[in-house]
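Single chain ahead, by itself, as structure tokens, in the form predicted alone.
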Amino acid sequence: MPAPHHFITGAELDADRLDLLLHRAAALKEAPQSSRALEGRTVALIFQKPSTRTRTSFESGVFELGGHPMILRPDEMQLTRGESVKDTALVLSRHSAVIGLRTGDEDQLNGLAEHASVPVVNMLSPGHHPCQAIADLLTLKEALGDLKGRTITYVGDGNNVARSLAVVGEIAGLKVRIAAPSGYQITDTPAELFEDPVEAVKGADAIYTDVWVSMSDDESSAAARREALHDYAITDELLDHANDGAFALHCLPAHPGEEITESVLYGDRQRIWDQAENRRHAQKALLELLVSPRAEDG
């Protein structure tokens, strides 16, 4: 399978190619100065949406391959006044050796796919969150070693977060389990799923959560939703009924107190500072994929 050209969902790399990118951002961890494969080239970074993780990790991780994050707001962008996204992926493809971008519009994302000669990376998008999903797997393989026949929960808000990891993980050959109350669960993922969350966590290495009002949600319906999340938090008593030396993940922000207890968020069964670091290595491996295709072939 040749690589991908873009990066919208996860679903476009296989396992050889997904085992070949975790490899290498394990790799760009121990020296995360020993590659140059942006150097000299620019990478456009469009961000429509808040961003701390994916805006520190995509910047800083462009300069240490070498190359130059060219940061892009909305009100810095004609996209506001009515240029199609079309005219803006044909003229962000003659300046910039990839396009990232963080949005709220699915239709722009796959707009801009469709039309730039380089490839788009989804940094975030109403339906998936891949590049979350691959530092996730990063942080995984570190802890668990073989992703084959391991499991993970996640509890919480069936979201992209939640989608994606299902997606990319089902890739790896880990087993992937989402808890969410009725009203709240995703149906188009390969994960199995549950409604109770005791029993989702069972046998689980690893159990994983997100906020439960998000910056896409309506603030009217936060009320509703703490209260039909409740029992889907992250606690130590949550943690003790999955497998032995189970550890929390959080894709963060986090709300001590909501979706995690500040117990497990600072103590010491999580991975979820390390899971933060990740999303640089893991972007970086997959920033060299896109750009040198035919690299790793040798």
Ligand code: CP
Contents of the next structure:
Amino acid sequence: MPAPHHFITGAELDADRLDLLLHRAAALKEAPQSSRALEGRTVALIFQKPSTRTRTSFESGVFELGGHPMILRPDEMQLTRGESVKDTALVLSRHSAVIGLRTGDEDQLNGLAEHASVPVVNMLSPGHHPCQAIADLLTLKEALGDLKGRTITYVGDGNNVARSLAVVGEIAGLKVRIAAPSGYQITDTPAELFEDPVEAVKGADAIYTDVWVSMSDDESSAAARREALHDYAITDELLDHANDGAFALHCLPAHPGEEITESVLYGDRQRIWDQAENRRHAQKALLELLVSPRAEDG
Ligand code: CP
Ligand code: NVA
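Output the structure of the form predicted together with this ligand; the preceding block shows the form predicted alone.
Let us now look at the entire complex, which starts with that chain.
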């Protein structure tokens, strides 16, 4: 059996594997029924947090690859009645080719990866959202071609989506900038950090944003977050400061009127809806890569 090869932060990919993944994703988008990489196999998908895109793109993607997506909600699992992450990992590894987890607890994710004998995929944790990042890169590649030396500016809350964009973007040779107000910036990142959003988007080929209140944020901080992030919205005016032809990205769900204007979200200066579709194609390529035998495993 091949050794497990998890996908937790995105840093597990080297430049060649990421390039291969993005090429496969484009090919699978062209011919969605062309791969049976999961024929007769089951993928366990545990959602401890709400999801629209991740759930539907994984569920449809696993089906298109010939596999069965086994969706598991916390209230259906003994995990919420005291069973350990270790035992959950051991049992799910006996039934599934891959285990996906969306969680608010980084320790649970790492524990699952430590004890599972099959690949574990991070479907969003408080710190990371690498499945989003591979779809983001596919979307950028469709628009820009070669990503090396291109610039994308993330504007808004320095969160899981910003962190993963920076991690995976760096592997692809993309220049990632993050503009966030003091107190909302991430520091553990290869991205170039800015406080002024206008300065940060100068020379950018695309501008990216995400919600101002994430699922792992305390709802009681929501009003303060909205106030602090008020000047970090994607607007037509902000796009005007970026390169000609620059477009907006958003991982969604969106809150039009907060982090992005309605005119940008539904206008012709965005690739947001392609980006949402690309979740499926990129994740199918990821699943192919994770279940394929690797030469170094002998
Ligand atoms: N972008 C994203 O992960 O969306 P969901 O929370 O709906 O899965
Ligand atoms: N940063 C957001 C992403 C949602 C897809 C969150 O964690 O809630």
